[in-house]
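Only one chain is given next, in structure tokens, and it is the form predicted on its own.
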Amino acid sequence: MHVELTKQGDIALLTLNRPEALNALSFDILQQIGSAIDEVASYNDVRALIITGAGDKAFCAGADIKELRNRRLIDQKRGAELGQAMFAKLDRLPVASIALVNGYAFGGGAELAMACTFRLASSHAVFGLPEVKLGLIPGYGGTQRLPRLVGESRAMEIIMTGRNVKADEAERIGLVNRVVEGDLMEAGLEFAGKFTRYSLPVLEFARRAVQRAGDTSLQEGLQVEADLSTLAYRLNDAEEGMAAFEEKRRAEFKDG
């Protein structure tokens, strides 16, 4: 298995472990990543899911080359459609998800990384979409969700060229939360402590509402915002939220 799934506290742990191949995404890593997040989707005990890559060269060099020659068409298309899907599971993940980009972050790999709620790299990290150069484009959601990211002027540009984004520019145009100087997994668990100790169905509420923020228009939107705080304002922890306020202690919430 070319996929570990571990656990540290109440954060899961998704290792890319294929160091030889700089972690490259073959269709069966695929097919385990989605397993591995159908997973972490059953576990009542996990606030957040991390997700890096074996050894310090590599988060994941993108897809396995060889297996994209001389197939046809249909098999194409249904390997595009494989990836897609499996990394749509993290936008429906009930827990939100942390890249730890922790070297090259190309094709397949920067789209996982994109995927994810929030990422974070290391100094050296490197992104990039070069399937131009291959005489093919992002395939996995690359050309939706990096617009979404950095605006499509960048994005387009970015995948036009096929150019390499290092991390202080990654971290000035969006495209991560922040550059990490120092030990990459001990800054994500101090990242992923920001917010874990709330309430996880409000959460999960905040990050619908802003995700439907990209895809819909500005009175939809609005509307959806309004919903979703009306089914927040109906937990238990929105009452242990504002009474903790009024009493000033810390809220000790309980998922409901």
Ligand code: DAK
Contents of the next structure:
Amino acid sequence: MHVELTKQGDIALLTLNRPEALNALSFDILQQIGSAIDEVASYNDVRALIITGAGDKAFCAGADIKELRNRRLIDQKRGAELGQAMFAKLDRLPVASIALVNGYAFGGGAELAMACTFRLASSHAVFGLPEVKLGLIPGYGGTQRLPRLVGESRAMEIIMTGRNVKADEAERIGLVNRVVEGDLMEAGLEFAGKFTRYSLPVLEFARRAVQRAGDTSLQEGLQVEADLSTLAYRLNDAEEGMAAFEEKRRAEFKDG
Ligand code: DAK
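What would the structure be for the form predicted together with this ligand, rather than the form predicted on its own?
What follows is the entire complex, opening with the chain shown before.
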């Protein structure tokens, strides 16, 4: 197994563990990532998922280039669809995901990080979608998720030049939420702790509403927001949150 799934308190930790190949994504590893995400979705005691890479050199150096050669066109198409489907599981996961980018995040590695809800990067992290250098274009969601994160013209430049994006630039253009100078795992757990004490269904409504902003009209998005905020209002947790405010105490949410 090149993917390890563990738990630390109420946080699930998924580690890509193939450091000898800089955690490159074989098709088998893509399937293992999908299975691990399915497993996290089945847990009822987990409030966030952290994804990182083993070792201090790479989060993930992308698709396993050695595996991509000499394949039939139909197999390449199915391969791209497989990668897209595995990463799309993160969009539908009931809890938020955080990529801890601890080094190189190239190609499929950057695409995995972009499929997460949040990204924290160590100061030596380097991002890139270098597919054009191989005569390819991104196949696991990069052409769609990068422009949503950084805007079309920046995404176009990064994809068409295949250039590296260092951590500080990644933070400046909104590709990562923040750069971490100290211990990345510690920072990731602390980052998760900023939201995991809130009501899980409320957090999920918030994620769903924000996700729609990237793929729908303003009018439709506002309707989604009105519907989901009304649904949130119907939960006991909304009553608890507002009562706690009036009673000047900390809210105790029950996820219902
Ligand atoms: N695949 C396979 N092996 C890799 C790898 C990769 N992506 N990246 C690194 N490795 C292996 C190296 O071959 C080496 O193994 P040995 O040769 O020692 O056996 C080992 O990891 C250590 O790598 P280096 O010796 O190269 O380490 P350096 O520090 O010198 O360099 C590097 C680090 C990250 C700059 C370098 O390894 C590198 O440039 N790696 C490749 C980055 C890259 O181009 N990634 C792929 C992007 S394209 C699809 C369509 C498109 C895609 C996928 C599917 N379909 C239509 C199905 C696109 C996917 C991509 O991700």
